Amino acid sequence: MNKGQKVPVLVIGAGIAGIEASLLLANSGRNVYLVERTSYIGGNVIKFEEVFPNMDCATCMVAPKQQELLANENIKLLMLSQVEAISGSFGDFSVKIKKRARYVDLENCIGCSACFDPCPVEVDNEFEEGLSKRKAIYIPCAGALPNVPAIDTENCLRFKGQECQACQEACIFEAVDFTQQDEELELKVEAIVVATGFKSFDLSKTTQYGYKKFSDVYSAMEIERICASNGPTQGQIFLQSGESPKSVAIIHCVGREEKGYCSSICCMASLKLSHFFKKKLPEVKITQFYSDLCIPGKAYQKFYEEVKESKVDFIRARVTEVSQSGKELAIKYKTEDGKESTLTVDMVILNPALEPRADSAKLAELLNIPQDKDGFFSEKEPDLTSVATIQEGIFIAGCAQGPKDIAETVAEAEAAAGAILSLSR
């Protein structure tokens, strides 16, 4: 390899460890391909207001990382785009991308939505998780960037064999694209960076809890979405009859003994939602339960007792049933001690277990790279520190190696983009 020449690096995944890497390597005069499956960049940090331990406005965070992404001329995001073949080692990798269309110009598109009303398609919107509707051609929530919108093919009349071009009569300024085509592209590229990020546990598969039975029992990515002022009842928290509700119970560690690890962060996430809630009704009386607390460090156990202090109940115990009771909600538990006992509630959050993507297996074999016991990616050495992987110029960053907060996956994605570096010198 010619150390003089600067080869590319992939990065595959634009949330908040992809675009932390990209950023750092593009910054140190390399280029950067960032490989990102959706339509938009800022993966789940975007769908929250705030963040943990200091409730730092999550916007304030995330949106000047993802402007200066967007603004920097080393790096060439990928949007609507999966890997779909890798081939080479260090220094030499061949990389085989399917880039799906956007259907709407990048660069004459201003972002004005005048293409959204016409459209005459509604479906349920899957980053608002599916709490509100959206159109066929759409942008996933507000401020979400890039501010263009795409077209959804698999709902869209026009893809479906009907003569109608409704948003593209719309557009102005002639954005609406339907000559365009999706594409195969081969990259060549020196190390990848693996920041696939995570998915929640499928909260169907424990029944007991009543999700999707019972109208009031939400998942806490469900919460997230309603205490968001761009969420889709604008930060507004209601039951399903339309007032607020008096009684909360958030359960911990949903799906931990289908999984059988501990996700790490839920812990810390179920306060975050305890403040959203006192802050926002702070006569809501909130209790919850746990089986086990994982508090680590002064500022997340700071955090905590102000949550204590704010009159949040908290029960080890394991709840055993949700089922409904007139207007409220009964939940069935049963403490340490053995003893069982019922608490009636207006309102149910499940916090679930974070797990692997569900394309985790498929990346896994296309970069011959192993997965751990629990379906992540596995580092090179049984290190907390590490992140390079047992093939050369592999490295993993973020959820996409385990559970964890967003300060522990900056700093692997650091890690990652400074061990890249010396490697090229």
Second form
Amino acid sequence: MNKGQKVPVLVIGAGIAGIEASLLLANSGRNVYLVERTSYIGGNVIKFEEVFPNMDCATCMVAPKQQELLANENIKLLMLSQVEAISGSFGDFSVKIKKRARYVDLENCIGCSACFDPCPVEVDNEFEEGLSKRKAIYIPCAGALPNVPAIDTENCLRFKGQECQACQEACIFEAVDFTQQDEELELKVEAIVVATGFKSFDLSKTTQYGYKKFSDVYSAMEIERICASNGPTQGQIFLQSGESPKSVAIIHCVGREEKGYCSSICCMASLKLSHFFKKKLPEVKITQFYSDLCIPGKAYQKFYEEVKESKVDFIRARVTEVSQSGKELAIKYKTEDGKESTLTVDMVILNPALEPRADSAKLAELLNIPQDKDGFFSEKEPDLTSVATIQEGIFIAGCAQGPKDIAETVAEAEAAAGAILSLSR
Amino acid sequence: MAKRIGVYVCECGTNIAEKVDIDQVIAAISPLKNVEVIERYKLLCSEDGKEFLKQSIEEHGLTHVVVAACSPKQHEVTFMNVCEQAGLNPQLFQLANIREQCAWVTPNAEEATDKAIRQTRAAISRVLYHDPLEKKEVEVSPDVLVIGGGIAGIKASQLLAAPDRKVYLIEKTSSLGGKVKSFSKLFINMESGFNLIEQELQSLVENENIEVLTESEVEQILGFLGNFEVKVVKKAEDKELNFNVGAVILATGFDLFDPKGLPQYGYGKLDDVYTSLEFEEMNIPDGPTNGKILLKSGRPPESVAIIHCVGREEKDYCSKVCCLYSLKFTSMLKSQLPSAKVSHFYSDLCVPGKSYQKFYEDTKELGVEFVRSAKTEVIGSGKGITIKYETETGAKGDLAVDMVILLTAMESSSDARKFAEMLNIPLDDKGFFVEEHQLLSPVASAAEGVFVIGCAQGPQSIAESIVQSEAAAGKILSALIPGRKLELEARVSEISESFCLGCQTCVDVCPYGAITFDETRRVSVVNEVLCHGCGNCAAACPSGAAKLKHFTFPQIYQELKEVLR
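Given the form predicted on its own, state the structure of the form predicted in complex with its partner chain.
Every component of the complex follows; first up is the chain already shown.
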């Protein structure tokens, strides 16, 4: 790292917000510790095949930033790591980090994937929403960065007391290293950027839509992965029967009533899914069930109009129930004038609300910053800026603060970096 | 000097060696001219491998190096650094990709080996034509020009100004504060916009590193990142100021759509139809009505209609904040006139984010009617006003009211075009400044060193505008460090003065505004600070005058010749 006189900055979360904030800080000459919970960088954005409104390929778009991050000597990337304790104040925070062992050497591994096949363990791949399997030594998806696997100690036989070393034997680079140990790090940092992202609303809480009950009811994130060329089906869309869907319903605002807020990006995300389906299956009939169309800003209305022109139906209604009707799914809905109707389709996609991550309460406590009733980190002055918290030197960026799109997330990351660089002169 | 090329073939463990017959590759390239040494190595990118490479370069006194290994994305920089450590100009190096482009993708071993031979020969052939390009550095100014004295410009100035960084804040009107100073309340905490601006101005005055120039117009900006020359005219004093800055922030704000062009809303014809800004002004304590909400007749309204999305269809975008400030208006109306009947006519309620739905629900509890209307008209009836509306299902209704507030679309500021032309940056089809990348670079413009923030870039809330101020400050504080020089890309374009015909095709195709036309010499000139080495000019130039360093015609020809032979 740079022998700067200044104390480093801590960035928590290596999604798009954490990456952008780290790069700006590092390029200014500051040292940065970037702490990431998982074994890869890129967060949720790299799960998307394409992103609205210009349908940029998300992984291609983010890859140069990821490469720049991995090559930047001012950034110390701590993966498989979590913040355990924080004390002190602006200019002089002490942070305790628990860094779990990866058991694969980042320097020696060349990412050839020879270790995957011999591993006898198969488990659901959480990155793929459980739609495909992975081994106990794995990278989450093709193209993930860094291109170095990690060993999942919950499932690896060796960590269950068995004598397996299949992966180690398969690696000719001696990169698999069972002697690695979990570490505890004590860091001194000047300021902190919290960019821990979001998760989707738990669809098991809304039983009326038949999620996990009927096989052709999907969450939007599952469909994102199914549409992804590096996903479980290499981008092919099938029903459980193996046929292509002929009719699809996309239900907006799932969980909005329960959460009590609008998740801001779901209307656009739903339009994007329609666009994917129309591109892959031009004859498919798509119906969107929505209450209010929220497509704010200069760029989104045009995308809506393009999707509408591709013959997508929009029904303003409340879906009351999804049920099985023969081979199809029946959607019961009620329009604003009180009329009830039913539509049958092959496939249903539920677009759920965004929520803060489950562990954000613990982090809020460590940081001593408040959360709102839903668990999003609270900013100090909501009417003025979304990045400053009540603790001087602690900033929040991206969906950990509230649901928002990629542009707003990146702007907040840059804003947090700007606020820190401005404060610490 | 004799050319002495070293060729190093990496086995990449078994990744290359398993598919590519490296002995055959070595046999095929051994007879080539200028090849001084050929070595194979198990894993060149390892620490041992790099040390081996360095020693070998030194030992054989090599003038050029070719490594046949993986993708340049993976290790080009790694091996260029080794060359540099061995005292060789790193540009005199070429990487042949025989892993991703051969071993990993070509199932047949013979074909893979043949491809690897071609790739390696191509690299050898090319590297002889490489020039030892040197990296250049330029001095930069850390100072910043901020155009527009609204809340976005004020905040950006405060964040940037420091003893080693001066900020010039230019405002065309006589006072700072933009539109926010006329907002008596800000959503959602209903604090005074006027007071906010007063506080900000106080700290602005105290900051000696900010030079505020009101009633001033920017006449000219020439230059590029790190080195802009600015000419400003102080209109009142008729005085011209010239200074240099390293970056420019455009915070020129927005205008409101003029509803006079839409006769169905009765604006300008009916007495008590107001735009949202006019309603804001009515609520300022020392405004024309001393902060009282009054009809033209002087009495307070008993019923008010708030009409959403005025001009949305014409502008073809959602202005993002109107639903939110309509709730603010409701709250202002209800706190001053608790018994007034307030009705919203809207199509879709857009209250994105974690806080606004609650704001909506709290407002609704004050006793407000929300009417979803697909078509809304404002018609004069006697002394009063009637709202005629039609729901999405075609049901019609009407409502008599005293006062109408039109939530008019936000549009780009009338100044936007002037600055777009001055700085050679694009506007979108709606007239807003375009970001460098809509998602990944939301506050930078296509011109490096020029930033676009706040509503000049698109409709947004005050908080979002301030976030963009902070973001632009972040980008500038990260890139322009007082005392630090800017390191330039070595692989940039150059235009031969003797071959240039002056057709200016290159000027049109350059996406970075890096090429200008020298009128006196009648030739195009590349600015190396702005050039990113994309090669558009070299491809488009009809006379062959434009060339991209490190991707010259002879270099590419030599490479292709060997791949295709």
